[in-house]
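Encoded as structure tokens, the following chain is the form predicted on its own, with no partner shown.
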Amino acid sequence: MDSKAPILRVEAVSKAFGSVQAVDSVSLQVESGEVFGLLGPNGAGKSTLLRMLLDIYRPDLGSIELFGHRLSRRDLDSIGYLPETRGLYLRRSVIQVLCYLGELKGLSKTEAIESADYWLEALGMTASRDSKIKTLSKGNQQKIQLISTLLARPRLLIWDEPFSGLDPLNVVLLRDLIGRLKSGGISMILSTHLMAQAQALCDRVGLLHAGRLVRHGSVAQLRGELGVNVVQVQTDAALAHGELWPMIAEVQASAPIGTGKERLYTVHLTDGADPNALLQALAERSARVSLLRPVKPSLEEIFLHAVQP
């Protein structure tokens, strides 16, 4: 495979279920070693274009291209899968579970157990180790289901949800793991829809609505093509929205900063205004202005200002 190709191309695929269009004409592709955040609320067609990437379900229209050749059954052992809907054998151990899914991955047990006692001690189990499943809480359920996906030592990485049921000092552990997988080489495409995490993690990002990809492209790049026009304003002036402000859409204002007379707001100027406006009107008032400042959107204000009829 060229290693400048991605290694993952989708072309116009759709799929339906009867009546309903659960995925429609989405194209993106991943390029090698990076982080793909594929977002969106539940029930936006995630988990149906994730089961056409593992073959699992079979595109009506469109073609999926896997390490630079059209997705086969022999490429599914280099790809490492943690589905939404989970499931382990509760009455097994750690161990024994984790080295049959290594197993089934092509490893031979011996190879199976190594990677799996590697990966217990990289996320803090290896206490767990000889544990049965059913005795773990489910944040630790969750990061045996998490290491099951990378015995087999895959290309890509697919996790639909993967923060799910995790408490915060583990979310931070996830979020470590990742950008070491990252920095490994791995490719990963994270399903989420929680978006302050992707914004975070992810490279570039696809944000699906209603089985439609709506927007794409890097978070730096989605975040400046938007124009949502947000300002911070530190001033001695009582900014509020009305005829005194007509550039004004909508403000918030924290409390008084010291014991002077500035606060800092929050502008929402109104469509088509320049902040310099803004800066204008300050002057003619003689306000004091110690700071004036853009406010990129964040991912979540860019997917509602894209699904907005």
The other form holds:
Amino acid sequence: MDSKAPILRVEAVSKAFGSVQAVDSVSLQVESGEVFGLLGPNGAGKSTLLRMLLDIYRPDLGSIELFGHRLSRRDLDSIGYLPETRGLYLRRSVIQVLCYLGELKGLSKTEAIESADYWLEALGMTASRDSKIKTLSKGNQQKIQLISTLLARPRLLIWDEPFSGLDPLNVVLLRDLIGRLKSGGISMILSTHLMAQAQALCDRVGLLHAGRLVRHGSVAQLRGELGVNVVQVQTDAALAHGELWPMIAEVQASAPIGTGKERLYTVHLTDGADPNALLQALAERSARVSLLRPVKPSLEEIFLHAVQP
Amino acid sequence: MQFNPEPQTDTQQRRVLVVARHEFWSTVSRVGYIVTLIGMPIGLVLLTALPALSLALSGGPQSLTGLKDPDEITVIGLVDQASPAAASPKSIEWHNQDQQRAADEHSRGSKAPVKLDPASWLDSRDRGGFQPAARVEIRLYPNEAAATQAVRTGEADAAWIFASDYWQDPAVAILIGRLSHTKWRVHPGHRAITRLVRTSIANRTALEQSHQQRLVKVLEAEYQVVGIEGEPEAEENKSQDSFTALLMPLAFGSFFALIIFVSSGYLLDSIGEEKETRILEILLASVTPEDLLLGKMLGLGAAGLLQTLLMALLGLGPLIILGSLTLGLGQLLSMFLCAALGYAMYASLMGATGAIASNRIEGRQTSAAWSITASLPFFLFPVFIAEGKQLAAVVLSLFPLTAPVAMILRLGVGTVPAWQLTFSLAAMTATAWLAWRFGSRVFRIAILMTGARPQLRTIWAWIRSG
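Now show me the form predicted together with the partner chain; what you just gave was the form predicted on its own.
Below is the whole assembly, all chains and molecules, this chain first.
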């Protein structure tokens, strides 16, 4: 396999359940060693797409290539998967559960135990090795689930909402772990609602909405594409969407600043509108302008912009 | 930062076995399993022993085989027109004398070993199982009419008829009056006649071995039971016969059918638990839904089999002691095969049902239809008495969904024609395969579904889509 070839290539994949089109002609690829963010609201088709990557569901149309060849069951041993809806055998001990999951990934029992012990120590969970799962906190259960994805030396990690349920300390721990795994050459797909986390961790993202991939690319690229049309303005004029301000598509205003009438506005300009047009309109109204600067939108804003009709 | 174990060269079978082993040990280590393992045999022993005890207290254990009081003699008629005789007169005389001698010794309370004529063709084993309540006298009658008359008047309890061409064309008829034929296999009279005639067969060394085997088979298993025309079955014996006829097939049918129900129940619980704890999707990232289902079927089938076998070992003990166990190895193997196929069929169906349900309770409710269908033959058990000759019993044992339990019951009651057994096993095999194939399709799609239960139309679409 060419080392520069994408580790995952999805071509025009579709999946329907009855009359519901869960995934509609999605194409994307994940490069070797990168962290790819799959973003989208509930029902966008993220889980269905991920399940197709794991051969849990079979696509109705399209193809999936993993590690340079058509997806096969044997490839699953090289994928660590953390689903969004996840659990463990509550009445079994930590080491029993990890051993079983490791064996299912093709490890021998001895290898599974050795690997489990390694990762338990790495994530500070050695003391819970023989505890029953049900005695662990939700956050610690989640760490065991994360460990289960790492047991068999995965080349690709697919983590669906990995931060949910974690306290701030463990969020930091997980972010650090992701960084170290990435530097170890492991490719990752992070599916999350937390745009800020995705923005901080992902090299590239894909925005999924109603089964379709509405945007994809590097975070910087997406922010650059949309950023020209958002500005922050601090002024005493009352900005609003309407006939008086035809260049404004949407505006959010802060509370009055200090004792004056000035407010800080985040203005989404209409497509093709120039920030200078807004400045000119303000000048024509003899408005006081303390600040006007372009804003690079967050992933959340990019997403909202992409899905709005 | 990485641990570097190399995944083994893996096979689909290995993964299935990993699942099977996990399911087996997870199940057998549960408190509920162990409690059931210990508790149910005790219950079964009590269930089996109490009626027997009740009968023993009221009429002694002989009441189970329709025998008379200890001091009375069971007279068995013999019409032996074969040439040479099927049972030599000398051996009959010896038998009657020996029975008298044994009865005398018993009445004296002697515990000394019985001394037998060393020149006799019988050794001590051939007295086999003499019981005071099972003293049998064999009387010769010249023809069938005389034997019929003797049976009709009560002079003889039954009569064995050996035709003149017995050695060439073996056929044995048992002429009965009051007693149902289902008990003759364990009746001391049958044992006595069989013992004598087997010796004659063994002495006829000129006969080919295969023909000797045929003669023995007809004598022991393929005899015909013929009632006296117009003679009603005695009421006082009917209840005893019914008890024997009911007890055995019910007991064996229950033991084997338990494998189906117990193991399928475990399967349903296992899937329900994994849906509730939401670990299924983690598992499915490593193993196909089909392999997961197959592994569960194997592991939980083994757990159910172990439980049933241990229960059967304890539960069958009293039956063996009571002399009701007359099933041959072939019948037992056929029963086991029916149970295994029945389990494969119902486990697949219940696996799919469990996948559709959102939790264990809903799974049990939904799968009740399968349980009822599988156990339907139990509810219709009366049609199986009289060796399953009734049309309903035959139909139930040939229809795949009722065949596992129905055929087990028929095998317990008596002989089943080879073609019916073959057809039934073939139908069960085909249905088990289809259930597995379609069940795993539903399992694959439904296993991760949440929310409203899909409609039948939707499930059918899943099956068709594959």
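Numbering follows the first chain given and starts at 1. Bear in mind that the values here come from a model prediction, so they are computed numbers and not experimental data. In this text, rigid core is short for the largest set of C-alphas that superpose within 1.5 Å between two forms.
Once the rigid core is used as the reference frame, the Cα position of Leu90 differs between the two forms by less than 2 Å. Positional change of Met52 between the two forms stays under 2 Å at the C-alpha, relative to the superposed core.
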